[in-house]
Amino acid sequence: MQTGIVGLPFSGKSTLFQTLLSNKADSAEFKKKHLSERGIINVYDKRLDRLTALFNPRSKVHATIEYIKVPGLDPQNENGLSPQFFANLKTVDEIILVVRGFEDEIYPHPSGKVDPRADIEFALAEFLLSDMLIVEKRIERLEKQLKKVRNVTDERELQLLLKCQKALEEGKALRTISFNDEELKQLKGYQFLSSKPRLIVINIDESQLSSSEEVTEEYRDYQAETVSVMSLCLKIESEIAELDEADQEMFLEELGISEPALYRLVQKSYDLLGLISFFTVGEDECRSWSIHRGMNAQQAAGVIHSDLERGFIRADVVSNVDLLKQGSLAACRSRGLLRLEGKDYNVKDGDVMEIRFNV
């Protein structure tokens, strides 16, 4: 799954990008593609800490996002936006947008205020405008096919996209509007920009740390179901990635936080993606899993890899919860706490599974 990070000048979405990548995953290849740049990052999980801790095994693997750092978006830009820019986050999943709340005068804002508020504003516009485009081109070009020979997959096509339309026109984002399975089927191909998750992230000062929950609060109204917004200092999170663990403790003891933001906004990127963890355990390696929310166990087996989804027979399962307290698998058995599932099972989020299958 991708995420890609965005933001005026000068607001913070580098030392966002840099910062997560100070926890990239060991398989991350760090490199630049049609001007953007991706890492793929680890997803911090208590969980699998305590798991890892219980069994002692050779190896601890995380769950992992991909992010990506998009430039381009300048309200000072004379020829607009780029369309490299549109094209670099059309293929993303979720939209984090980095909005700067500090001032700084070696930095100025690109628009000569900070005002975190006209940049999401702007953001949004722009976002809107990109669909727009794309819609208005599709309809004039199903209209035109629609006069030649009369299609009723297009006609239905061209009704969708009337509908997608007058929303935007009215300032709607398209993830606002409700569409039926079929439809969302037909619009997936898309991607439209205002269809996406996002995660707004407020750039505040040192200054403002302890207060970060009520600048949070100002912008509640940007909050949806699939939008979520958070304040965080990028400065500090830079300064707390570049310590050791020790000293890590040591400074977030003197701030009087218990854990770093940036973990927070790692696992509001994770929850907006629509992701789940289940975990493997073992001797050899104690596994963090992502799949969708809602699927079920021969789904998931598959996720681990396909022949366990093909050959599916059984799973063990038991609540990390659970386990932990119980302190092994064999006592959780014999209290009844390990459960086999069939392939329709719900996997939740924090199941400790093993499959049971036959290739």
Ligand SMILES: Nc1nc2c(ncn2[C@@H]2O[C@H](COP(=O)(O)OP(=O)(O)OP(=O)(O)O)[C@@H](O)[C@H]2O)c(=O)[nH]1
The other form holds:
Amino acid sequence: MQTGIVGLPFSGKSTLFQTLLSNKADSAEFKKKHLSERGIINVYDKRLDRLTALFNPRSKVHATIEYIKVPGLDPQNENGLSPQFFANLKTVDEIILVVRGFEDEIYPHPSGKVDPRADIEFALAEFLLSDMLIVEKRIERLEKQLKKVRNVTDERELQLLLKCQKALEEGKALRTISFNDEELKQLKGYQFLSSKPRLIVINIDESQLSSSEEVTEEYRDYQAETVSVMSLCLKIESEIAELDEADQEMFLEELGISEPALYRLVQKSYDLLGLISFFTVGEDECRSWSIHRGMNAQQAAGVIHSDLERGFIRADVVSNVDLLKQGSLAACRSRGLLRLEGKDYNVKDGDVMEIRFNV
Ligand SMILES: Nc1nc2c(ncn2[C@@H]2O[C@H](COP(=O)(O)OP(=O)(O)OP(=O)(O)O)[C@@H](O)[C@H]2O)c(=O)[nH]1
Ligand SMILES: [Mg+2]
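Could you give the coordinates for the form predicted in complex with the ligand, as opposed to the form predicted on its own above?
Next comes the full complex, this chain leading.
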């Protein structure tokens, strides 16, 4: 699963990327961070921290997410955005759009004025346009083909693309249009930008720090189309990330916040990807695993190891809340909170599981 970071020049893409990388999963790679345009990042999860405190295991392993920086969203490009930009963006599963809200004379805004709404409109219009061009080209080819030989498959695809075209011409993101399962499957191959989950991040000025909620509220009208909007000050976030743990706590307290806003960003992007976490616990290792929302216990077991999926018998399941409250698996068992679930059990976010299997 990949999340692409885009934004106009001097919007804060690199600041976001570097700050995210300070929580890089593979710390040996850390030194190379300035060379890299992609990085695998630990997903912050307080629940995992609490479970780790309870079990005191030899190792703690986070679920991870891959972020890549996709440069090239620049309204000043005379020939429009490059095909390479769109080609790179097509392969990501989710888009984070960093939008500049801060003033800084040394780094002038490319259009000369800080105007988040204008930048959002520009980016969203480019995404729609890119989809529209793909749709048009494909429709043209299908119509040509159908003139030669009629066939049901092409006919059906044409109908679907006409439906997309109509929506796009009305300025609607494909994400806001309802499609049935078969249509969705067919659409996947096109990797349309306006059908991907998108998170708009307004990079606010330090002076707006205490009114970040109000700023987010100003852009509420984008919520339906783009799925999510949040505002944070990346400059402050990057300063927080540079501190060691004790100083971090003090700084957060001074700012009057309980955790870095960056954590929320990571959680939100995780959420938008349709991912949830379950945990495995023990003295050896406490670990969070990512699965797609809706996966059953057997499929989730397969994320740990294919043997566990193949030889799946049952799963012992307890919510992390109950486990943390009771203090041990034995206590959960004796109070009937640890349940034995079969392969069809729909795994919930925050479940702690132990898989029984036989191969
Ligand atoms: N005042 C202020 N400055 C910021 C903030 N976020 C980023 N900057 C500064 O703005 C400048 C541009 O930020 P970058 O993260 O390099 O932006 P970018 O989008 O990667 O820019 P390009 O790669 O050049 O397109 C840097 O000097 C940052 O330190 C912020 O929230 N407030
Ligand atoms: Mg940069």
